[in-house]
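Starting off, we have a lone chain in the form predicted on its own, written out as structure tokens.
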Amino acid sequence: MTVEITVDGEPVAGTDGQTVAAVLLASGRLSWRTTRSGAPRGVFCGIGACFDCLLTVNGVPDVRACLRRAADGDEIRTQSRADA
């Protein structure tokens, strides 16, 4: 089963228990947020320890992708220090 999300208004699909983070990075996404230098951040530990993978799950900010499994219908936007 699949699962389409969108991120940043754009739409990407996934395979239903994927995690958000598996979904960006199989869309070849490599990095969805950046430090206040402007260095890219993506999944970096990839269990839930770290804070690099953030991003707004419909609405909630600050979002571990490598937590939270995509769900049909999920809006996702990237985070920037700027949003902080």
Given for the second form:
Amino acid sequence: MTVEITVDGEPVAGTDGQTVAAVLLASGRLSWRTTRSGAPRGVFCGIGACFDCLLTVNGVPDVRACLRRAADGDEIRTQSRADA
Amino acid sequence: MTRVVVVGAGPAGLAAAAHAVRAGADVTLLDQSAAPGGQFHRLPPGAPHGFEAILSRCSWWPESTVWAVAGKRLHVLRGPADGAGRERHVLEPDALVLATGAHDRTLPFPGWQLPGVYTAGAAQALAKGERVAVGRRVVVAGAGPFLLPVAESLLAVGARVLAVLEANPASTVRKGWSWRDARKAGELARYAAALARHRVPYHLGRAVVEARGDDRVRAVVTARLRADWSVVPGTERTYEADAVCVGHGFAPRPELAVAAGCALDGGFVRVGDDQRTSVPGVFAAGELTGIGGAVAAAAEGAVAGCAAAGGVPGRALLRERDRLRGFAARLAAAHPVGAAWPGWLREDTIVCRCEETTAGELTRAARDPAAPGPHALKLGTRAGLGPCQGRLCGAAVSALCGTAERHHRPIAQPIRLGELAEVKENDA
Ligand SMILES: Cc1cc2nc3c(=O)[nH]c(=O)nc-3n(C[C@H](O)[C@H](O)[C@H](O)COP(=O)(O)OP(=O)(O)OC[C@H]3O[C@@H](n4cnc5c(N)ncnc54)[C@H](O)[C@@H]3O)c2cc1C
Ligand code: FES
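Since the one above is the form predicted on its own, can you give the form predicted in complex with its partner chain too?
In what comes next, the whole complex appears, and the chain from above leads the way.
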């Protein structure tokens, strides 16, 4: 079974039950947030401790991609520290 | 009937719930994740997890995050991770078992903030639970036996593992292992055989000292280390790699225990013989009280669950737990963190990932006679003030600045202002 989400408007498919981080990594995306200095970040700890993987899900910012399961139709936006 | 709440459904929490039920308690088991198993039992989405029997005998609350504790009163948010509009609940049990586990401990090194650098646990979680390989050409490095299953899992999802590096030399590692640990040694031999089959070199006394790349990892520099983890000059070796997985052991997640007022010892929750903390009615088990692996965590959980329900843990149960704790202590001695690791850092190496505070800024601030004290240091450099609240950098910052690590994080897990403003809290 697959789920389909959009990432900054682009459709991306993942496996049902996968986290948003896993869907993004599997699609070849390595980073989806920039820090205050503009440096790119993606997954680091994988279990919700480091907050490096934050992104916006359906308009709600600061969601940890490594904890959040992807749901069909989720609209994901990448994030910069300034948005937060 | 005694009402027991168990926070965390890893090996420790699951065993605690099972034993509390057996001792006659009414048990609520909750976890932030949607599935039980914690960091150890991970299955691809949808696979049967094998805990159905125990979950059917207690109230199982998946996707439930405890964000605050006051005494034994727990504040819980139920719903998708970090979502808006989750349901708020309050639980006030007779006894509480905290089994919130640990996260990887990772020492900083130049380039560790680059995308493509992962903790060993993250690589493991992605491989085991999500069937995703973090890279095509991967170096696995750090300290401890956990690196071996990480490499094995990476191979299983199709990554090429260029090398596995244990920072401690053979002389240190040998000290910790003994004939008493034959079963565990057998398990390690199995991993070693899997690595050999894939021609993955395993080196002792070597570490990753730098990750290179502009926007992502493109190369990894390793070097030979002395027993204190100082770098032997001229022994650097560069691998072309797209990922590096590093872990220097684990650090407990004590936020809820600290909020409940439990005393700590060296960052771990202090427990008595029956896993009782310093706060009446609050018990702790698993990696929260010491790093010992899943089997030791489960043994502690069994004792905690039984005691929390008002039972008396059996002698065999206590003996098994003590044996496993002894093994954990020997393992810690075999894979220590060498004191000379700050030698890897440069002036501009980031130490606090959230605030991008560098090693140079920290050591200058610590040396400044006008601004002593950990609080002033934090405010001056912003280290530990970002979203992770020092979870990742706390130990490194205190090592570099000669201050004690503080574990006080008033909010254990983030809650949205909208959720906080919502007055309705459901008693359960
Ligand atoms: C990322 C990672 C991967 C690992 N993978 C392996 C492995 O594959 N093999 C292995 O032998 N060891 C692994 N380990 C080591 C592992 O942590 C232990 O061996 C074992 O899982 C510890 O059991 P535990 O019950 O103490 O904690 P955990 O298994 O960590 O369980 C703790 C549980 O508490 C939950 N929790 C934490 N805080 C809250 C909160 N505020 N509210 C609600 N729930 C909360 C977490 O979601 C988690 O499920 C891993 C460690 C990490 C950090
Ligand atoms: S990767 Fe650390 S919080 Fe998600």
